[in-house]
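One chain comes next, on its own, written as structure tokens: the form predicted alone.
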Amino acid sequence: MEDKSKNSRRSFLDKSLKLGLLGVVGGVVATKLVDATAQEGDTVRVLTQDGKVMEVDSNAVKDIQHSHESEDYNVREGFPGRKFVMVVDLAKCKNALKCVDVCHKEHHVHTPNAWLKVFKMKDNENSSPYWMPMFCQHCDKPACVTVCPVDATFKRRDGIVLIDNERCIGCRFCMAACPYNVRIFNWGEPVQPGIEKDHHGTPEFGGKPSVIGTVDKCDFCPHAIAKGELPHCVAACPTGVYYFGDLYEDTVTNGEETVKFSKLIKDRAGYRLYETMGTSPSVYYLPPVDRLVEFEDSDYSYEQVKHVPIPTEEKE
């Protein structure tokens, strides 16, 4: 049942790419398709901007294909004609911390220099304690990408921010420039079971190895992305807490539930950090109220973890 929930959840944005997203049916522009599998002449369900579901015939949807190879997609640029965003709904977070496990995997990195973390917050000894989620914000406005002297740190036009680290010199200006402290810095050489230390790829490859005096965040899974795939922290949370999807669209999912972007926000009073300091974030947070699951505390959470030594390789 599990396996059955991921593989929903990490095949959604292929089938929201085979709809196109962006696509005209019947003067409604579809922006989730449901039902991917369609024969001829059977109808799908989309989402309309005014978020109605409405069947249409399968062969009015057009099929538009978002792929790395596209001669429009550059990892600089980023995908056209896209404008990714995130929101976290804070009462739905239990710190299950799959989030956190799978971005480790899929990243190659360790609790030291996590890209995603998960705060126990209590605002104060009235107030009840809930689980944050924080990682990169990819602002609209990133200080971090003003203060980079050799353009390494770069912002693109469908919202993601990221690190080319065979540019980043290591000055740090970023990370003292980021309001959220998000950034980490390899001090050491870092450990990478399971990838090769020759391997090379560019700055949105899930797979790049880390780099000695260089800097590391979060990156929104442009690798994934790519594949039709929801970013990893979003398909392995097992209760839903991220929702990830276009602006453009007005359309966010966190794999098992689609839904309005622009509603969700308004509905829920959902807040940007920082809003005051004008860079604009792509992360929105829903406030922790009327929770979906009860505050547990957990013997395992960043702040206790994050002096752990970094696991060292096997000696042969």
Given for the second form:
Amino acid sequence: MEDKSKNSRRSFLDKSLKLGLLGVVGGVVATKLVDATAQEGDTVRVLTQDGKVMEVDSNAVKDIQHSHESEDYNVREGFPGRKFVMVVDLAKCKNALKCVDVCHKEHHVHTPNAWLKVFKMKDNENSSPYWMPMFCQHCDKPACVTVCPVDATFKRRDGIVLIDNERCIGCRFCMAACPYNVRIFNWGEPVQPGIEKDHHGTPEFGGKPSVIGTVDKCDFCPHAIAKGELPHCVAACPTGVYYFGDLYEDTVTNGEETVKFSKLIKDRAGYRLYETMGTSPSVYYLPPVDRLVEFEDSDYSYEQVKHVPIPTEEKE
Amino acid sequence: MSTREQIIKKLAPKEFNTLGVIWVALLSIVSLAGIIAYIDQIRRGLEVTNLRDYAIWGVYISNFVFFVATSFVGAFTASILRLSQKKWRTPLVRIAEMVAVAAIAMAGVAIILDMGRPDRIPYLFMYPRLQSPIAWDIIIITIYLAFSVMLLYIPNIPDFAILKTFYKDKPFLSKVYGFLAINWTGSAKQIKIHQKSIKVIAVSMIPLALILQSVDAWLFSTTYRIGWDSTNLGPYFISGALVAGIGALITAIYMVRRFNHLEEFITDKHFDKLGRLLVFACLVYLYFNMNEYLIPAFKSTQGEAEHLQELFFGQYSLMFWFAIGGGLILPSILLMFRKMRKPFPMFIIAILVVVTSWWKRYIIVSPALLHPFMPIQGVPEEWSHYFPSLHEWLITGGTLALCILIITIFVRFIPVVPIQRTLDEMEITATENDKN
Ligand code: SF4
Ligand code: SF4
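Please show me the structure of the same protein in the form predicted in complex with the partner chain, now that we have looked at it in the form predicted alone.
Then the entire complex follows, led off by the chain already shown.
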């Protein structure tokens, strides 16, 4: 069912992210990156610690045991040795809403319960308007986690903030606490055709199923990361607005280009939303300057996003 | 001078007359309507409310805050009055204690009504996380409930013993009172223990009540929300609670006095004192309101300015000025006149104060939620307003009725004016060989 471009993006990510890790940690720790398909004489690209891309013989890369395979993988601990970050390039966003579409399809949510919204922003009278995708910022000091009375929403070592909707008591304190207002509550029985309601989901794949009386939000797609894929929105964006990657590897990719995270943030004056609040988000925004796409105004309203259809069939 | 028997007869709880029966029936109907609405809410989810992703808390939470405030004052005044050895306080204390118990019990209920998954309440004890203000709230409410029940029960033991003998001809009632009296004989030793325990409970009640009210404020001030993110919120809530609670107390005292014909024991003097207390509370609360609204208005940072604009002139302005003007300024002016501190005018003013206090809680909770930092976009237009739905009104009305019903039942079975204490104060000793 997956189209080709997505496949190639996926394998690219696989290599770039995993090879990236090789460069880090002083080249001592490498990761399992050579799959059975690698043959003698093949070269692979490696990102060194200072950000250079090198081609090396695939045989030179040792297959070592990655720490998370030796430990029992734990949903609440996350992927060991990783710290995921996202960069959103506002200069490229043209409100194509493909991210919203795919998010809804994959997570079986629909408007107005969107976990990912594209806001029409205008910072002050004189500045120009721009589109801004908004979703959970996966804060490193998440206000939502601090206030949760039952540990239903939790922060993992890999930076992801998730919700266990089998635990959530529906007090909505996390929603009051989150300064970014990205949390969604299931006020009634969620409409999710094709999803078994008595099925017990995992916090790593939000929306399968959504549970009445509990909170939902963007989960950073750990189910995709586990398969070596990019989060759905990142893969779907036609203009490559989203970059996803690993802070420790200092690499982010939007599926087309892979760049050094620190350099990108430095060069493009990346910022985080409401830095002053001290929530320390994992999502960075690049200011909407030197636009790559024109801002085409549209009457941004509920009507415009309402079109996103209710998904009818189960994938997989 | 009245004899011991006459006084006991006067002060013993009375059976309901017709009016009482109608009253109880009315309260039961309203409570029942609330219960039915709640069952429907459980069935269909919080969808039946008008709460949505921006207005995530509404009337249930403001109602909860109101109950906590009322209870706080009940217990707080009761303890202070108990500890101050003033004689005049005797008839007031017990009503305050009844209000405290009923209101805190309903506060516990009110917070459950707001939960999306009430079936998961045990998780609060199975997986508690102590850094969550909700955990603090649950701990303090439980302890406070236990203490307020003790504060109501323990001082009552001698009266239960009196009632046991008084109701000799009603074996069942007598038995229940006997059980509650736990073999009270009034011996010197018992009296000593009794006095001591009351003192311990009354003293502990004061910090407990202050913590309760502060934790309640911290539920809000620990968030980043404009309108809640204020260091003023603790004392602001405490002083607001004083106003709401004294108002509720006056209303309760007036009604009990009226229907149980206790004019002889609860006199104009008591109302006069309560009136002064209410003025004091209103003025203190006004002061904290100035801190809460005028100082941010002076600076007018963007978010605050929008929020205050809505309160002062926008869609909440009517409620806001009604709460400030009608609930604080007007009562403080009126009550400065001695004439207004007579029972009936006080009763009317107290009702006004209670109603506006309730609205005030609503204004604290709702508007702050509708001014998030990020714009409200991509949701239906209705989501940027909030007004409670029929279900919410019915359920909230049910909790209020249930609270009054609990107080009514207390009044029916517990002497509102302590009998033993009154006898002691009038220096009437028992005809039997009472060592005291
Ligand atoms: S953006 Fe909100 S929901 Fe997401 S981690 Fe931060 S505080 Fe929590
Ligand atoms: S609504 Fe659920 S996730 Fe949010 S604070 Fe309450 S229990 Fe935790």
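All figures in this text were calculated on a predicted structure; none of them were measured in a lab. Numbering follows the first chain given and starts at 1. For clarity, a rigid core is taken as the largest C-alpha set superposing within 1.5 Å between two forms.
Relative to the superposed rigid core, N124 undergoes a CA displacement of at least 2 Å between the two forms.
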